[in-house]
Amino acid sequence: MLDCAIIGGGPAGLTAGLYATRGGLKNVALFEMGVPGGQITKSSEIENYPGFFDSTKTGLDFMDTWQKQCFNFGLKHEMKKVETIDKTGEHFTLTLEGGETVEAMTAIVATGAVPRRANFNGEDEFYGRGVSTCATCDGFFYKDKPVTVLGGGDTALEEAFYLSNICSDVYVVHRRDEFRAAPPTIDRATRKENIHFIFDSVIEDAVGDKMGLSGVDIRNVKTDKITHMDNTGLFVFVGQDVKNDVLKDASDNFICKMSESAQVIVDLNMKTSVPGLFVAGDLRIEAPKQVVSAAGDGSIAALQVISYIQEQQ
């Protein structure tokens, strides 16, 4: 039996994997398909890790040495997809593809969550080269140039609010006539006059080069007019899809209590409803979806599982 599973191999659960093998913990396993990483793997910089500054490096060139360091104080990595993971009795049962079930004394998931795609022409040639999802990661790339942002919602006006602050201009595209964010969140932005707001209109395509994204052509929903605008940096704020589906039961009903955005309410100890269940990273609510907090996130629920198992003992 596992002293911990640990579900996704981002920052919080190679962090997490880290502080429960230091911590004392012999039989701590990672359960991830690809290479651990997560998604700061795809970004071409990285600029805001403390200690870390060297525009030469990518995100893969960064989590290379977590994975290093992780895996000397014995972690083990599996590569194979956890399906299901259920509470029986005091423990955990995880049902891998092809159904292979493996036993655990507690359990850590950070499966995380990924940027919904908004499928205009060059989002994916052009991501990490000119397109972004994080305004706080990729902002500064762009300080005193113009911007533009893609999205309606609370988080596209409030990163365009941030985006603000260090960028000549940004232009907020928004396919309706009038935005689904808080009240008081519009009126912020609307107060800023370096932000401008391009109602009833869509990314047609994302244009650039091997150099990066150049510009943008916007099409108006109403009269189908195309309108380019030269800019570096393209922010897309449509939405997050949560990877929760391993916390699901075989009736598709969560087996931890979730909040109404289907992210898992934990408390500032990643504790979750279910005892000896701990949720790190994008996946818990109020994330802030960055690397240095996911980490954070890791190493509290390590530290909380291996007091757990302590206190079972």
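Numbering follows the first chain given and starts at 1. None of the values given here were measured: they were computed from a predicted structure. What changes on going to the form predicted in complex with its partner chain:
Each of Q240, F73, Q67, S273 except one sits more than 12 positions from any hinge; the exception, lying at the hinge between rigid parts between these two forms, is Q240.
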The other form holds:
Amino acid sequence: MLDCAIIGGGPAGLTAGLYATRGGLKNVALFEMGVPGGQITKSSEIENYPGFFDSTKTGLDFMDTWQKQCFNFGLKHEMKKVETIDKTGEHFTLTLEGGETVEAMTAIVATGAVPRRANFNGEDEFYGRGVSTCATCDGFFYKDKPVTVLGGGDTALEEAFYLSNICSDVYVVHRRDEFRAAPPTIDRATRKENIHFIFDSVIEDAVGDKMGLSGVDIRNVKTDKITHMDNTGLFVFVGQDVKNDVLKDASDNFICKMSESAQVIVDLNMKTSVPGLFVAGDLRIEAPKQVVSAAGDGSIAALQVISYIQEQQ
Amino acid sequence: MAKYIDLTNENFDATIAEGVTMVDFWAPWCGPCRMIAPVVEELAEDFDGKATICKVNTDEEQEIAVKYGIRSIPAILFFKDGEMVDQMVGAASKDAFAEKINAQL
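Given the form predicted alone, state the structure of the form predicted in complex with its partner chain.
Every component of the complex follows; first up is the chain already shown.
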């Protein structure tokens, strides 16, 4: 039986693994279906993680050393998707894709979040064929071409800036008339000549054909006027949805207490309503959705796991 | 140990011409591509002799990427006897890719 099963390999899961193994637990596995790293590996920059100060490095570069450090004390990597987690008696049973089961004394769920869909017409149809949620992955395919960015938060403006260095023009469509991003990020984007702002507007339709996206219809929410723009790339950054499926039982009920927005209710020790089950990172209530906070959560959860196991023995 | 095949303009058509082939379009700067890299390596071993597992570096092989209309990576295309029969976009689990390959065998 595992001392601790960590589900999810972003900053929260990796840090939990580091703390759990360095703290003396011998049998700890991190379940992530590929190379760990998490959402930050899609980011073009990281400016707010203290101790890492290099504007030439991307999120992918940033997570590189995490792999080496976090697996240095015996953390095992299981490249398998966890379907469900159940508490059976005093321990947990994880059911993996394909049906295999694994038992663990404790569990830390750090599955994080995925980019939210904006729900305009054609979003699903053209996803991967013009509609993208990863500028570092796909910006390359729009070299010297105009693209649209939807959103007004930090991610939207950071990635708009990244795209402005590759693409001819970047049109940022935002439903309000001001941005929610950090002041330095807004300032840098507004000073870039080929970034154009379209305020009070949303994407009404993504249009195209079997070759993919060919343009967007932009609707002004105040006047309802629709403007068409020929433009083959649309990058959507409108927030994240938490990944909580693993916490659902066979009848689709959550195994622990959740908030109304389906985030896991935890206390300051990352304890859920189920003894031995901890949650860290973007999946928890009030998550600031920052790498540094996710890492902090992971360390807290792992230290609590160590205490919990000591109390049980 | 079976390994995946790196495809270029020279060997692409000949490689996908017969049998079932999975092609992973990737690039070095793409986080989700790197995430699934070990999954692709394992698939190459698991399907040795049954299906051909390949990769295309879209940074170096832009012509192939354009030919198949690749605009998001990782893009995973499935071919049977040279015809594209299925595709996926984004990182997924090994079982999810294996299911797509098995469906063509």
